[in-house]
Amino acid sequence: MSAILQCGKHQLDLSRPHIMGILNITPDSFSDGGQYNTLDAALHRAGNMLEAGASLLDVGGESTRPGAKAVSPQQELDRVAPLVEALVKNFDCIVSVDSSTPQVMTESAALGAGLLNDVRALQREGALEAAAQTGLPVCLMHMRGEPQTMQDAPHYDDVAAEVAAFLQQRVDACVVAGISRERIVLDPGFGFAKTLQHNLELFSRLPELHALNLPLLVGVSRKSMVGSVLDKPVDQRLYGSLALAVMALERGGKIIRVHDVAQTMDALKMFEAVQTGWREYQ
């Protein structure tokens, strides 16, 4: 596993790991739906998460949520483009997007972007060969189905280990589009087509997806695993959250997608002081 993700002009040393600040555009994402989609307030909401620690941010124009609508590429397009921009322009930091649709994905690297996060792991018609042609590092994500129909009685009979398999397959289709595996990162996609159950059990066995010699990305800010084991509404799953993030770090983890940057970010450093003894933050 390589320990710089080369991310456009920017490089990201995985030898430690790093918080990635959750920036939603749009009106219905499930826990920030419409708090950020006008570019004053993005760009302020920004520059508090870089501030309180984040090492990227990743910009979503389309909502993933179980049964989220979906929109139409120019849409996508009108809402991420012109953030990305002017992120690119203000701050002095890698661009995250949050996109299956090749042309966004094409016209975002082309503004300044440094890394491709797809949940569909790149399965749209045309996104593997955007995404080779970009140059940029990719994050692949488990899902079965769609957003739309993602949760209807999903089914393994090992969820590890065909999460594993899945994440595998779409590794090798990369390498053969071009993409090396220097620029690629995986996600376990939880809450993606999985019950509580999958979730629990998925997170647990994390350590089983290292076999795949390739970093971890880790999405479980405010999600409905913690929401369920705690029976809390999605404003009131932060301590919940934190949990995860720590035992996410613990099992391997090396980006850690929050919404709450500034706690999380106290959460991982005691993590670091413990794991150096100190030693980084004397």
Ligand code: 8Y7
Given for the second form:
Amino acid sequence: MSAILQCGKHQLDLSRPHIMGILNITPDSFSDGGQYNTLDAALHRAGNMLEAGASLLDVGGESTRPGAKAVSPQQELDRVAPLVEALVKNFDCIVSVDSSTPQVMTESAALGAGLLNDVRALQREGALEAAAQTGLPVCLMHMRGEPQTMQDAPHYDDVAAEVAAFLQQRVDACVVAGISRERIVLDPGFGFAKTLQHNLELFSRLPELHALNLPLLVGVSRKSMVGSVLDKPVDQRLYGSLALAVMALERGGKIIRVHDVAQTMDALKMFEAVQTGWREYQ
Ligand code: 8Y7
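Same protein, the form predicted in complex with the ligand this time rather than the form predicted alone?
Once more the chain from above appears, this time first in line as the rest of the complex follows.
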């Protein structure tokens, strides 16, 4: 596995873990009530996340929350492009674009984005080709069906094995399309077409996904698996999310996708101090 992910003009050193800050601009983004839907507010929030230690910022214009309305490619582009452009202009950071739309991938890359994050693992018509053309790395996430219907009784005989098989199949499709393994990050897709039990089992079996020998991205921040276990609403899921972030790091996760960057950074620093840095404290 390559230790360096070349994200446009930035390099991400994957011998250490990183935090990806979530910068949602969808008006119906579920956990911040859409309050950051203006450009200025998003830039302000971006600056705070970077100051707190985020290595990447994930920008998305389509809500993938179960039951969310679909947006047209043009609407998505109109939401995403101005923010990608402004982030690239104002900050020296890796901008990740959360999109399944070929047009958005192409435009975002031209504007200086550094990573393509696709919850549909480049399965949309034209997505593999568009992503390949950009030369950017891609994050392939596991999901079944579409966000609108994915929570309608998902079934697996063996959730970890089936997620791994799906991801392997998407890696193969990428390689055929000209996206080499050095450009691929994998994500089990917590909360996407999975029951609470599936999510918990998949999380506990995260190390099995290392058999694919590619870096893992984990996104569990404020998700329903935290809410269900704790019986808490979305604004009270920070401590549960931090617990899972540390467990993801322990299980080899390399990029942790979160809303609460500063808090997760403290957890990540403690993990790293124990993991590799203890000699420095002698
Ligand atoms: C994930 C994601 C979301 C995730 C990756 C939310 C866009 C739902 N979750 N992308 N996107 N992995 N790669 O709660 O887990 O943030 S949206």
